[in-house]
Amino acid sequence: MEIPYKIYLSESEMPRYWYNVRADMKKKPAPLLNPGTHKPMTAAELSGVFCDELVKQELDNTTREYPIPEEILSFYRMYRPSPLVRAYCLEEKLKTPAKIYYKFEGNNTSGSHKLNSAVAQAYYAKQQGLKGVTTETGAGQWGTALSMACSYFGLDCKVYMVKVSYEQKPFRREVMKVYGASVTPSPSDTTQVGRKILQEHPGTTGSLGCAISEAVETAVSNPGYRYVLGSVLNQVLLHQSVIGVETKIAMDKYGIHPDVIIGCAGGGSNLGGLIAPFMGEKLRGERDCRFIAVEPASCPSLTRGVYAYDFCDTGMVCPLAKMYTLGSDFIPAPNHAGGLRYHGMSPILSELYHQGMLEAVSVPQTAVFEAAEAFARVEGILPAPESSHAIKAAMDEAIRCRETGEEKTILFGLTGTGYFDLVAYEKFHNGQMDDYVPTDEELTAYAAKLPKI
């Protein structure tokens, strides 16, 4: 069967459910712990921070398929199904026998895959009768997506944006404001935890851990608000599984079976969503596949982190999660141009990596932008810096196939577009970008501060 350049599913072929990979994991991810008692968090404790239905999804390790509510499906139809693209031009450029496919999630106004979970979380907040939600954002993709979703459902949206991204990515900030969100650079003097962090780290450029602390404090101190998160949590990976389920439907339709699946990894939402149904096949012993997480060398939680319980935020007000972590007070270098700057990794992906079901590599940012530019010149899409980590690894894999003669099928996630990230591209072109990598001594010092569980 001839494979088209772009595989589009019909609306009737869209997934009607989210897939929960935890149901097929023999060893489940470790539970979230109460930071005071070190006992597993209960639904009652979590409901003070998160929406009730999202708490149920967060704690559910057994339900394999969650029906997607019709109101969410209606929103998805604005931009889904998203295309699965055969990268014929990139294959020719690399002179590789490998077949390269990418799932493109950037064909919506937010410019990324983040909208898949944003609309779900906003929907459940609206169903609960809440006034609004608070959140953090790093590169701005999540904040942009959530502001869109909240506007659609008539919810207030308060966003704490990592200060360095607030300054480097003004266009994402302005899109959030177009959709009615308030955007505050973090750390800020608007919260107790923000003021504390500024006092302890004067002039800091911020981190996702800082922004999470501020967003959580704002949520719990304002009646009618709850906190929502764009990555890391089980519930987010559940919603993002629509990417993988949709991809598998398209590949099965044409008899395509990936040998390698690659995704960028910051907190884990895109990668976890893309690999979910394929990982399910591997866990059930039905079909094997390699899975590769690609992270920045400047924030290498999987490749150089510690698998331990750690705070999800710098202010140490959130639950403890067992994950690969660099330490909750780790702050990436200011010259780190992309997202993927969270100090830890999804508990689901961390457990799969710990079991050897998932590989991980880290790449320096100049090589990432070189790959991004090479991809843009042949495939016609300007990729986001985050997505370009996956592009770099996919190109490396394809080049190895050229050298060995292997005819592998490679799939990677193209999470979004880079049109809001042109300041980073400008720094790359002007030679103002370097490849800072934290030293072993620095990471050891952060690891020494991990909570003793």
The other form holds:
Number of protein chains: 2
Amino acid sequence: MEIPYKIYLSESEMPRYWYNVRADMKKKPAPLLNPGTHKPMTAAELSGVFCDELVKQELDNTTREYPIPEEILSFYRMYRPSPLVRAYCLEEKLKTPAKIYYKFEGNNTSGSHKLNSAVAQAYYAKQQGLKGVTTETGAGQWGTALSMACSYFGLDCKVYMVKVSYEQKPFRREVMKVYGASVTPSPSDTTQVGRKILQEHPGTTGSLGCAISEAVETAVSNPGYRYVLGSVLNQVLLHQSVIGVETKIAMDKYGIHPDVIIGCAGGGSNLGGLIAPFMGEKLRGERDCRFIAVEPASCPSLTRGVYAYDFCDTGMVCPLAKMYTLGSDFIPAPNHAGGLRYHGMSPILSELYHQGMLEAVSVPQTAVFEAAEAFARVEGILPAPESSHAIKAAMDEAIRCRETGEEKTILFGLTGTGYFDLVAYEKFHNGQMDDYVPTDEELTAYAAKLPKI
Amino acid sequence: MEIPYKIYLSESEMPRYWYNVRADMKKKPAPLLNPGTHKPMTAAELSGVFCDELVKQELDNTTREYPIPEEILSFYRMYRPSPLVRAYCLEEKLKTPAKIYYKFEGNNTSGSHKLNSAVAQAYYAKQQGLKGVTTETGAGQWGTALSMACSYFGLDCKVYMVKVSYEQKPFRREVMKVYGASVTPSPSDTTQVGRKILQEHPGTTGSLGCAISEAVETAVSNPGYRYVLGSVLNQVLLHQSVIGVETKIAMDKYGIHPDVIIGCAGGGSNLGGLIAPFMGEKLRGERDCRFIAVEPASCPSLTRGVYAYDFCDTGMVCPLAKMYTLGSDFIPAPNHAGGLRYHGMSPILSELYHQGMLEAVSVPQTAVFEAAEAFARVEGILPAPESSHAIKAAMDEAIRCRETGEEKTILFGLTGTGYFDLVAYEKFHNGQMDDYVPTDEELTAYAAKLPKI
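Switching conditions: you have the form predicted alone, so give me the form predicted together with another copy of the chain.
Entire complex below, previous chain first.
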């Protein structure tokens, strides 16, 4: 069977279930802990913050497959299947014997993979009869995705947007408004936690951690609202597994077996989703594969953080999660790859990394933009800075193959487009790009403040 | 055979030829005239401005099918096939018995259909051994598309960008730079014609007509350069026929026959391409269909212009074309639907309109943005303002079907995405949208200045 240049599944071939990688992990990710008692969070405790069905998914370490509800499948059909593309032009440019594939999740108005979980979370909120949801957004992809999903299901949507992104990406706000969401720069004076952070750090440009605190406070203090999160959580990785399942169906159809799978990692939603079914095969001992998380050198939670219980948010109102973390009050340098500015990492990916099932590398920002531009010129797509971390690592891997002569099959996740990141591209063109990396002393100081559990 | 929600052709089903609608027109579009002698432009005269192969295509009124060169097919495979989508959610919202389909051309980094002709024109320039090309761009889609194509083939690319768009859409500049193009706001002091226009209209926000003059002057005064144009010309409609041919193959496969086909029309490249093979059937008497051009009320060349020979550019350096025109020095009000600000209309479409084969309507801008937002909320895609003219007309048609109970099949062209148009969306949200329409007196005054031929 001839392999097409771009593989699109037909509607009948598309995944009808999400895959829960926890079911195949012998050692499960550590449970979320109640920040007061340090005991595992119960479903009852979590249900004040999250929808009931999402709480169930969050805590379920055993069910391997979740059927995707018909309403969500209908929404998925609006922008899925996403193409699996053979990067012939990139291979030629790199003169590599490697075969490079990418799964492109940017062909929807949110501009990224985030829509996969947004629609699921909005659907369950609607099913539960809620009025609306609150959330945070970094670069804006998640907020846009959630706005689209809420508009579709007729839910109110309140978004706290990390201030640096709110200011650098004003157009993202307008897209969210097109879909009827309200958008507040974070930290803000609309919440107790926001006011406290502003008082302690008056000039702060914000962080995902702050914005999460504000969104959670708003959800629990408004009846009929729940909080939803675009990454980190087990439920999000479950929904995002649609990326990996779709990729695997496409690859299996043509007998393609990746030797290495690469994804950018901020909170871990894309990487966790992309690798899920392939990691399942590895965990079950059926087929081996390397997995590489790529994070920014400015926010290196896996490569330089510690594996410990920590707060998911700066305001310390959320449950504690065991994860690779830089400390919940670590505020990264204003890094234009906004979506990867999170201090921690998905507990699932953290545990897999701890078990040695997953590798991690960190890359400096300028090198990421160089890779982004090189990719754009040969493959046509203008990539998001976040996604470009994966491009950079995939190119490095392909160059190693050129040196060793190995004909590896490399798969990477191209999570989104960079149409809203042109301020960053402009800085790159003007030589104003910041390559700040935190010092060991800084990281040690943050780590010393981790909760003692 | 069940019809998928989105129809993607497989690579083997994709068009391998462009369709030249002129071959099926009994009365051909009027020839371009030499502005000095008023005699038809010869191939020799045109070859100073355009590549030789493109001159041939421009003048060829008889060849029905042009095989698409293999190198162009390879490039097309990077972003084609584009999906043909059934707008179920829009139908439901409008409670219409009509079946609405749209051909979505926005899923590539140029954000529009413009890439279809850009790659063809860059390819032929490269084949001829040229150093580079010059062009104008309005909203920036064409300039972006050409930059991408030139980057792929290793050609230099000089873009004159209408000043109002250059200022309102700074990010488009950066995209063009990612692909290595140089971008100059027009009118500029880099050309004689630009300096003249600036002297006569010091505060002008520019127009496509001005920018064309500057780009042509730069091409003819730099050895190894030729000028390329993103719309209006016969050659461009030929390349854009890939949209219509692809649509027709998809529709024929599933036995779908459109009753009405709707497209926005500035210079006519998208509409001309989309309708081409369907118009061919009508011209040959094989199957009837209605065709509707939708233009902005602020720049109504078909609905309020005159059918006469006119200059294609403000500086009057280009050949004369017979077309529906508002006059070559008509400068439309600063209208955010930048791509539809052209004073004239493709000679092919003008002749078809004159023969009564094509209808035209004009729509005011606020109504267009209302339609755009309604569409975005139910169909997910954030449309370009240009494309939203077609959405508005398609919605109006579907609403009429609701009233009459007719189950018409409506097809419209969704030419691009609005990610770079959020300044306009912001104005719309803030009630600052301009609905200026030129008065009859203004139009009469412009028409009085048309060349006497």
